Amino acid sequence: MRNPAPVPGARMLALGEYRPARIVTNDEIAPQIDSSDEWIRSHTGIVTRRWADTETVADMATLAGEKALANAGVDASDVDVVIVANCTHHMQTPGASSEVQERLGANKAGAMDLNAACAGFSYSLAVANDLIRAGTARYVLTIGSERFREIIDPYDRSMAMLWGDGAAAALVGPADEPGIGPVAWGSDGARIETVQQEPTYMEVFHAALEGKALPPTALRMQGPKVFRWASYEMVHVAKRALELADVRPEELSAFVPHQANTRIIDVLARGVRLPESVVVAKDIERQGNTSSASIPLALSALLERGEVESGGLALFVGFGAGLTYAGQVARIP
């Protein structure tokens, strides 16, 4: 049996993004949750977020993927695997990835959805890195894409103001040396109740069979518990990712954590003891929490504004429902 030839490294070659046109202010959301623009800003850091109109998870992923391929100068037919990280696709099966693969023209590519919630992009980047370095694939298109509007209760004071929609993609390909560090990942499954959909699809299904009415399924979160967990545990994950990559904080160009809350971002930056030279991404202020799309969207924003340059090192830390988490150092495309 022949084994595929491994390659010395993999790296992100290019990014692509899609941000919906509709910008939603805090003033639009505040009356439904008995809140205010000032309260939302002070507790989350969010000023605006973007909501999709008719765009689906697959629509946004396709548009972001097209841009990443164009920016890399790689034809879709050369892509070996398409990964769409998400937790909001409107069907449990089939996943969004097969639709995205077909629409992109990546006809020979394998396709899979990956659900690690808000850690999804970091998980997909780790999978892409290993596929390429093992010789299984040459190009892997990883995309985080989310549409939250149908699974968020607009009257839930703890959740309604947090979420935004959008997608971002990274084309990952072979490199002469590693451009994506080892992943520090895991899951704290003992805390699954802190972020989950309620009622479950199974509960809704059986209630319908019995002629009973249940409220629509919606994402619920025990915010204070998640805040304390992320603020403490993710510092260790970030430090572990740096250790695995053999990178010191002062060697970083950027810190790009999951865009969950600006207070969590600030706590993590202090905990890792980042020097002032390291740019800290805060795309959440204008985009909201886009779950698996938040890290690549935030990195793309830094590049567009000229705050970081291609070739520098960025530290990613994703965390979300599960409670899943992942961190790695990667070279900026």
Given for the second form:
Amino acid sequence: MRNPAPVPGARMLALGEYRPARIVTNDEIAPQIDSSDEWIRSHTGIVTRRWADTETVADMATLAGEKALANAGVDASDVDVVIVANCTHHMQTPGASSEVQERLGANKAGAMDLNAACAGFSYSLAVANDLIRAGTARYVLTIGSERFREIIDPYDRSMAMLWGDGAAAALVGPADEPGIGPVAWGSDGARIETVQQEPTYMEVFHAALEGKALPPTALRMQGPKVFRWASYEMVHVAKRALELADVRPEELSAFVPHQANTRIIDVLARGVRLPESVVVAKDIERQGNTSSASIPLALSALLERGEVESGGLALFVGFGAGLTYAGQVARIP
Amino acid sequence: MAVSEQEILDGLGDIVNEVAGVSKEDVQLDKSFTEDLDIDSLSMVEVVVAAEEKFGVKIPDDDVKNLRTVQDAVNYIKQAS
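Mind sharing the form predicted together with the partner chain? What's above is the form predicted on its own.
Starting with the chain above, the whole complex follows.
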């Protein structure tokens, strides 16, 4: 038996994004949750978000993936693995990734969905990094894609205003030196009930068989508990990711945490004690919480606005239901 | 050494001022965090975490909802410290 020769590093070669055309204001959402534009802005930081129309998780992932491949100048047929990180694909099985792989023309690629909720992109980037460094794959297309409409109760006052739809992809390939740092990841399963889908598909299935009516299944969250965990515990994850990569905070160009709420981002950024020179991503203001798509979408927005430059270092921290978390330092493509 | 009620009230006043911009003088024992001081559930978490640090106590998630008034918080911290 033999294994392929390892390579010295991997890096993100290019990004691609898909933001749905429909912009949804707070005024549009406020009446259903007895709220106001002012309240939603001050409590979440969200000004507008984007909602998909008929686009599925696979549609958006395909469009973002196509752009990442075009931006990298790599042909789809050269991709070895397609990973679609998501928690909102409309089928339990098959996952979205096989459809995406087929539509992209990535005909030799393996395909898998990765559900680590809002930490999904950081998890998939860690997997891509190691697949490439081990020599298992040359190019891995990692995509975060989410469509929340069918999993959010539009009348839930603590949830309805938070979510947005969209996708962003990073094509990851080999490099002469590390371009993605070691991952600081984990899962705090003891807090599983703080963000979860209710009722479960199992309950919905049996209720349907027995002719009983159940409310639509939707994601529920114990906001303050999750806020505390995300704002304070994730400081340790961010610091650990820096330590593992042997990168000092002043070497960073950008801090790109999962975009869940500007108040989490503010407390977290304060806790990590970043110098003022580090740009803190706040894509949530215009995009809402797009779960596994939020980190690459936010990085893409920073690049587009010229707030960061290609080649700089970014610190990612993803966190979400599970409660899962993952952080790493990566070189900006 | 046990902290006095006045010291806890003083410390909470500073914390609430820092977290929510509420004037320290308004942070009195009979005040409700939500109704009188306009502290929402997330700001309350920030207050609690800052109080844990300042007074060296632990205030678990499930106890936070019982801290309705400033007096509740003072009592809790006094007992826990």
